[in-house]
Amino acid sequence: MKDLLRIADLTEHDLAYLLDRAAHLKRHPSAAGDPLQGRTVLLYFAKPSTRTRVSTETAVVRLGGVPLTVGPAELQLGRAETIADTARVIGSYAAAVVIRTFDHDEVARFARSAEVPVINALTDAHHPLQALADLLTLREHFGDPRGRRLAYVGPATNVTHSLMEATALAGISLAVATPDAYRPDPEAEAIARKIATGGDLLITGDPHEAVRGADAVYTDVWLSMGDPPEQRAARTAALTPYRVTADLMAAAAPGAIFLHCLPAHRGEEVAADVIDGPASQVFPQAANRLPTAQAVLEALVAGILAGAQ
C-alpha cells in the first residue's frame, strides 16, 4: 500500500495495526526512531487548517524529516502545469506528500502519478485522518470497540463518509441521522456496507432513533469550507432538529460520550453544555491527531501496510 486516500484504501488489519501503532507513539512519542531523517515531506494545503496542518507538522519532525508546507499561490498545480506533471516532480523531492484540497479525485490523480506516499488531508469526499483519530478516541474510552455504537447526527460530510468506512472496518455500528437533502454520498454507503466487518449501518431521518442506546454521539459543523455562505440560512433551518442538546444525549446510553471534529459553533450543531460538559471526549480527540498522522506517515513511508485489494 502506498498511499492513504481513504479508510477503504486498509484492510481490517491495516487499521488495526494503525491504531496500535498510534497508542504506542502516543505513550513513546520518539519510539519511531527517524526513518525521515534528511528527508522533506510536502503539506500542500488549499485550504485552512488547524489539527491537520499543526499535527502533520509536528509527526513529520517527530519522525526526524523537516515538513515543507505550501500553499495554492506558491505551487503551479493544476494550473501552469499538469497535476501528474508536479506530482513526479514533488515525488524526487520529498519523501511523502500529505494534501488538502476540494476535489478528491485531484488527490487522487497526484496519487497516481507520484511515485512516493500520498496521504489525503482532506477533500470535499474523505477525512480519513480525522477518522483514525475517532476511532482511537474510541478505543481509550471503551477498550476494543467492536460492537460499540456510534450516532452520527447532522448533514452528512467528509468525516461522516470516513466514519462510515473506518466504523465498518472496526466492527462498530454507526446510525446517521440527517435530512434526505443531506444523505450521505451513495457510493461512500455502499462501500462501506461491502467492506463491513461486523454492526450496522443505519441512515434515518430521526436523531432520537440514531442515538438512543449509542454509546458515543458525533456531529459536524453545518456549513463545512466550500460551502455557499448564502445555504446558511437553509441549512440552519433544515437542521436545527437536529442540534446536539443534553436532552438529545439523554437518550444515548448511560457513559455515552460526545464527539466532534472540529471547530464547533455553540449553539448551532451542539449546544454548549454538550461540548463543554463532562461528555464531551473533543480535545481528547484532537489530540489523537498527532499519534494517529504519525504512525500513519511512519507505515506508509516503510510499506509496511498492505492495502485493501
Second form
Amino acid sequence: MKDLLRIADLTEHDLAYLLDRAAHLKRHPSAAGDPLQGRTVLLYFAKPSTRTRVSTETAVVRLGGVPLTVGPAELQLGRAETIADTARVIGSYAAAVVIRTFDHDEVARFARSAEVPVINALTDAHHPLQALADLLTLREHFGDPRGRRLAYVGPATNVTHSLMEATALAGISLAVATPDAYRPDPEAEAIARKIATGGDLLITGDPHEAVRGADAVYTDVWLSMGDPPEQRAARTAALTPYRVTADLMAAAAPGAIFLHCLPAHRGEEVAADVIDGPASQVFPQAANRLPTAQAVLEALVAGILAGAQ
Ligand code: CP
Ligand code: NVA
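Right, and the form predicted together with phosphoric acid mono(formamide)ester of this protein, after the form predicted on its own?
Now the complete complex, all chains and molecules, led by this one.
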C-alpha cells in the first residue's frame, strides 16, 4: 500500500496496527527514531487548516524530516501545470506528499503519478486522518471499541464518510441522523457496508433514534469548506433540528461522550454546554491528530501496510 486516500484503503489489520502504533508513539514520541532524516515532506493546502497542518508538520519533525507547506499560489499547479507532471517532479524530491483540496479525484490522480506516498489531508469526500484520531479517542475512552455504538448527527460530510468506513472496519455500530438532502454519498455507504467487520450502519432522519443507546455522539459543521456559501441559509433551516443539545445527549447511553472534528460553531451544530461540558472529549480528540499522523507517515514511508485491494 503506497497511499492513504480513504480509510477503505486499509485492511482491518492495517487499521489496528496504526492505532496500536499511534498509542505507542503518543507515550513515546521518539520511539520511531529518525526515518525521515535529511528528507522533506511536501504539504499542499488548498483549504485552511489548523489541526491537520500543525499536527502533520509536527509529525514530520518528530520523524526527523522537514515539512514544506505550500498553497496553490506557490506551485505552478496554480498556472495550469498538470497534476501528473507536478506529482512526478515532487516525488523525485520529497519522501511523501500530504494534500488538502476540494476534488477527491485530483488527489487520486496525483497519487497515481507520484512514486512516493500520498496522504489525503481532507477532500470534499474523505478525511481519513481525522477518523484515525477519532478511533484512537474511542479506544482511549472505552478500551477496545468493537461492539460500541456511535451516533453521528448532522449533514453527511467528508468526516462522516471517513467515520462510516472507520467504524465499519473497526466493528463499531454507527447511526447517522441527517435530513434527506444531506445523506451520505451512496458510494461511501456501499463501501462502508462492504468492508464492515461487525456492527451495523443505520441511516435515519431521526436524531433521537440515532443517539438512543449511543456511547458517543459526533457532529460536524453545517457548511463545510467545500460547500457553496449560498447554501448556508437552507442548511441552517434543515439542520437546526439536528443540533447536538444537552437534551439530545441525555437520550444517549449513560456516560456517553461528545466528539467533534473541530472547528466547531457553538450554538449551531452543537450547544456550548455540550462542547464545553464534562462529556466533551473534543480536545483529547484533537490532540490525537498528532500521534495518528506520525503513525501514518512512518508506516507509509516504510511501506509496511498491506492495503485493501
Ligand atoms: N479537524 C480538522 O481537520 O481541522 P483543521 O481543518 O483545522 O485541519
Ligand atoms: N467537514 C468539515 C471538516 C473540517 C475539518 C469541512 O470540510 O470543512
